[in-house]
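This document opens with one chain alone, in structure tokens, the form predicted on its own.
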Amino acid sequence: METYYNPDDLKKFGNIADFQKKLGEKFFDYYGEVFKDSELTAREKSLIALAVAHAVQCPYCIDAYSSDAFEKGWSEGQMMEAVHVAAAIRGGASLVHGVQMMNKVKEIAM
């Protein structure tokens, strides 16, 4: 089955400096520095990134962390626990801009 995400395009990730050189190679300066142990370590940042892959729902992020994850040794639970802290963040930021809704309806109901 064909689809819009095609798998094999994660391993192109490093072509993204193809069209733009500069602004590439400070991209992967940056992504570089970012997933170096410091304040958290390298093995906990993968797993945060597992959770915001799940939340920005990238296809592409979520094959890769979910590997880089199991490899620095994430178990499968701590992984899909993880999922559903994005999820229940995600679930709680649609419902808080509920208030949103709420408070336009009261003033156009008035």
The other form holds:
Amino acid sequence: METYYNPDDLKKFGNIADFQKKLGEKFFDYYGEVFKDSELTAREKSLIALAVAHAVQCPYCIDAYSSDAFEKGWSEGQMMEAVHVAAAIRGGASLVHGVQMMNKVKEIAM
Amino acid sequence: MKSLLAEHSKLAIAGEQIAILEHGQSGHFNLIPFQQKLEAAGLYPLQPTSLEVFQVNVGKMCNQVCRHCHVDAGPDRKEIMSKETMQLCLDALKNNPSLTTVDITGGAPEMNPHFRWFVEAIKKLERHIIVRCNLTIILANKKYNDLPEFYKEHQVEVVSSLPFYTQDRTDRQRGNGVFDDSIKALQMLNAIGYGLEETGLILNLVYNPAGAFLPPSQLALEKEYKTALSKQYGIAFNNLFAITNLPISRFLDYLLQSGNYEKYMEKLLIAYNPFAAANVMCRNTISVGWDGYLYDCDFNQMLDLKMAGSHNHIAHFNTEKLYNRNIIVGQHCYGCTAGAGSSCGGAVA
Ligand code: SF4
Ligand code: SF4
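Alternative state: the form predicted in complex with its partner chain, after the form predicted on its own:
So here's everything in the complex, that chain up top.
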């Protein structure tokens, strides 16, 4: 079956440098640096990445960081809480615009 | 849970496991042969660099039946080393002072009735002794409660599995109640000085993944273990060894049953590290089986890959021939060379 997303494509992520070497390499250098142990540990960063992956709904990132976060010792419960954080922010982001809606309605209503 | 042998599983037969390792369950799964990887790194045929570690598997009997066990150990396994074979091991040690470390493993080695006699005799030969103690054995029966004192008396280095610092992951892999008992046993070891810097009594822990994935960084994990165990249980230990699960016996069974086998093998291959390959533990270790046969490592032992030639039994121990032998490798070896590598002492690269 043909689909837009193919799990095997995740392994080919590195190939994006084939079409634009310099930018590709800069990106992967940066990416590698971001995920190193630093003021936040690699383990903490992995859980943040998992939440962000859900916020941006990237199936490749969800695949990669579900494995990575579990490998780094986060439990199923902790990982689901991280997804809820993403969901809450996304939900809140929609809902907070309700204030704008209210403002507009108040402006035009009698 | 029972051993594969008790369940009459096909995987209890080493040849079946090797067939799957070579061609998968379908018969069509072909991973690059491990030998080719060694050839590319100029390491084939793989040969020893020294003979330092004498690892003795004193039997497959165990009080636990862990889901990932490459030995397929359990209470129903009756294969244990006889006193006569132990004596042959002692003779070999006596004649070969280069074997400075004796690493005793199992099953639960303490369940062998000659275990204490064996440890005492090795100590008289002035060798460093490592015992791979599963912790729960200490609490399994009154007769084992004094094991910590016994270890201390003989200055044994204790290496113990604690697959994670949380109960959930540990029990999933090792069985219900194992985490709580392990914590109690660790506290008993700490109480007499094990794992505390100033005592010289070494207590190392082993992490291994509770599932079809590779271990994370050993150093980072050690830090987390130390913080978590000390904060929650007041436990101290020396070092953490992060060990990769090799696709053998019950872990192989788990991989096949969960549909993870091919993906796991590919993961190991992608993570292949030639530096780890140069440092695999079979290059300085001899592994003795419960019946006295000699192997390149405990994994080859469980796959029944005996060393070739007439010197493949402890009764004909010949260091020169052992030193000049070619190590038998196979697809399972990818487990020793993934990422930072894996050995009985943890990461190697
Ligand atoms: S992994 Fe160790 S403790 Fe668990 S069953 Fe195997 S030998 Fe026993
Ligand atoms: S499985 Fe054994 S023979 Fe193969 S690399 Fe590992 S230690 Fe060496």
